[in-house]
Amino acid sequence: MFVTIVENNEISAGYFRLAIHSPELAENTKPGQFIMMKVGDNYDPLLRRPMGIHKISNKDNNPCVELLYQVVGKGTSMMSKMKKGQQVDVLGPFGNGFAIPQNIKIAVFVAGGVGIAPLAMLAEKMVKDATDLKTYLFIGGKSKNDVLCLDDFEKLNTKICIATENGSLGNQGLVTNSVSKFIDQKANGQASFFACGPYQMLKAVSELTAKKNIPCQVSLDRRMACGFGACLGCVVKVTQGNHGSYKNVCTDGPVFDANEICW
């Protein structure tokens, strides 16, 4: 389908928020799902780019889907030059998103860099639908430039803990250090974790929560060629079966129970 760009603004060095007008996507998207976007009019780059959906919003009374992305290669560089009013070709929404536990009392979000993208929409929905829900956000990056979208969580009265590797914002070190302390001191049987970010961060969060039998869902990032399970290019090894098995991140995920992944 063709959608119209409403805005495409740089929110931090190398990070952009792109909003597209699409009532259909806005109505049917669930937290954790993604779209496949065509970023050019020719065959270079050939493949669409998978883009996680950041949030649903209204721009000038138009229902919009917002994307959060980092410029890391040719495709995202082309995206950063897209202008308001331009039409782009997208497919979706694809994938299985986050499952929200019934009667959840404590939700803990763990994000690394642009991994904050799907967690904002999830947190917004959870706070809207739940009663007496306490929310915590642990967010990390290499520097303060990589710490994004704090305002989305501040307006939800989320308690926020920031960590940067160079110490330019929050605690110095890895965000998983703060997560480990929180689990030892405050996490209990009412807490559920939701994480998105670099693979090693997700692995560490999975190991920390598994030790305490705390439920944890992770959103995986993989290179995708099709987005609907045909190419088998995004498979991940899971614990199913005696010798393990494989699942598609695009169709079986991108959100998985952390215990299901062979880290």
Contents of the next structure:
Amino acid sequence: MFVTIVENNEISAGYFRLAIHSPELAENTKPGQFIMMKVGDNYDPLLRRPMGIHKISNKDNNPCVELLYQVVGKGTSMMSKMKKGQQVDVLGPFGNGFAIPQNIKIAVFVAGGVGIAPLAMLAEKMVKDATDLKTYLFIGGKSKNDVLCLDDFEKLNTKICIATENGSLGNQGLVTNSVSKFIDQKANGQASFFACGPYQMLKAVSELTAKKNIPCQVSLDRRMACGFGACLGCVVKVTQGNHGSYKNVCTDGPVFDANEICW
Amino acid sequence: MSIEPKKKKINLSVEIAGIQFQNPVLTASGTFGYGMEYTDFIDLNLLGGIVVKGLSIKPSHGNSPPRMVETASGMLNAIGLQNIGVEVFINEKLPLLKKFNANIIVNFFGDTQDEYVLAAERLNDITEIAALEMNISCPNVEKGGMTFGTEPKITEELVRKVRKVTSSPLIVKLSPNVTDIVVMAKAAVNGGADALSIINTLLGMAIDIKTRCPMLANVTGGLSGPAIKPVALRMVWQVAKAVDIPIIGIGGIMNAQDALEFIIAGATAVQVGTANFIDPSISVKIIEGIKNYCQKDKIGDIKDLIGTLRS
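Show the same protein again, this time as the form predicted together with its partner chain rather than the form predicted on its own.
So here's everything in the complex, that chain up top.
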């Protein structure tokens, strides 16, 4: 379907927030789901790009969904040049999205770089729907330029812990060091973790939470050709599955229980 | 009394190996799952045929990821023929798929000649299956796969063995990774093929220069998409001149114009592959496009267009 871009702004060097007007997507998208976006109208790039939904919002009374993306290659570079008012071809929403546990008391979000994108929508929904929910955000990046969306979590009264590899904001080092300390000191059976970011970060969070039997959902990012379960190009190795040892990140995920993945 | 000028009805039906297809547009194996993956996007009843994901006698896990990467106007894949196996297909997928008008063609393969024969035997005489498509050309599996499709003697021998155990129409899908596709086509014909699917993917690779690692865990993969269309078209044209059985043209078909090129080159039907990933409703749009072309060019029957390349 063709939808109209209502905003495409650089929010930090190399990171853009793109909003598209779509009542259908705004109505039907759950946190953690994604759309497949055609970039350009010729054969190079050929395939659609999987883009996680970052937020659902209202702009001038138009229901919108927002994407948050980092310019990393040809597709995202072309996306960054898209203009307000331009039509763009999208399919979706696809994927399972996060499962929100009932009566959850403590939610811990762990984000690396642009991995914050789906967690912002998830946190907002969880805080809105729950009573008495305590939220924590552990967010990391190479430098302060890569630490995004803090204001979204401040609004939710989330306790925020920042780590940057060069020390330009928050603790110096990897975000998983802070997560490790938190788990040792504070986390208990009441907490649930939700993580999105680089593979190595997800792997580390998965190991840390597994040690204490803390539930943890991870959102994976994979190259995809279709996004709806036909190409089998995006698979991830799982500990068990119905159709062998791989699952589709597009239709079985992109969100998985961390202990389901063969890291 | 004046008569309203009527839009002439176009006959899009074609026949391959005794099977009637309501139109010449099929979906290619490996790009259309087991069909049901597409029901949210298109009415499967409108398709000429659905060629399901390649099946083996036993289920197969496929290759390690990463399995796909985009290249210029194309994509490389090394899925490794991940599939649910013949038995699960017959019991779980076929009952859902048979409700539609489209002909169901089952693509199958084996790691050994015996496995090809076993799969063909099990798939034989199932009324809902219109035809079998024998994959002797997958570049992404270690054993068998493409080697069965690159040695003409082995091709002929294998097709003959499969021919003996099935009464279903037998389509052989050829590999383009050969010196002379015509030699391979003739070998398949001699073995008893009823039709040929031309072409499977072209063997290729891509490298990440930051890590100096291959982009695919399998190192090499099959190239598909518009990048390969000229090669596929040339091969269809060459084979069409050399053999008397019907050809199904495959390779980078993105729109009706591409499909028509294959038909003019000599294909009786076409399969749409990679384009399904980008627009899951593209096959239906291609059928409409072919109809419009016929209408405009006053072609009453698509069969009149097959192999009409002018010099």
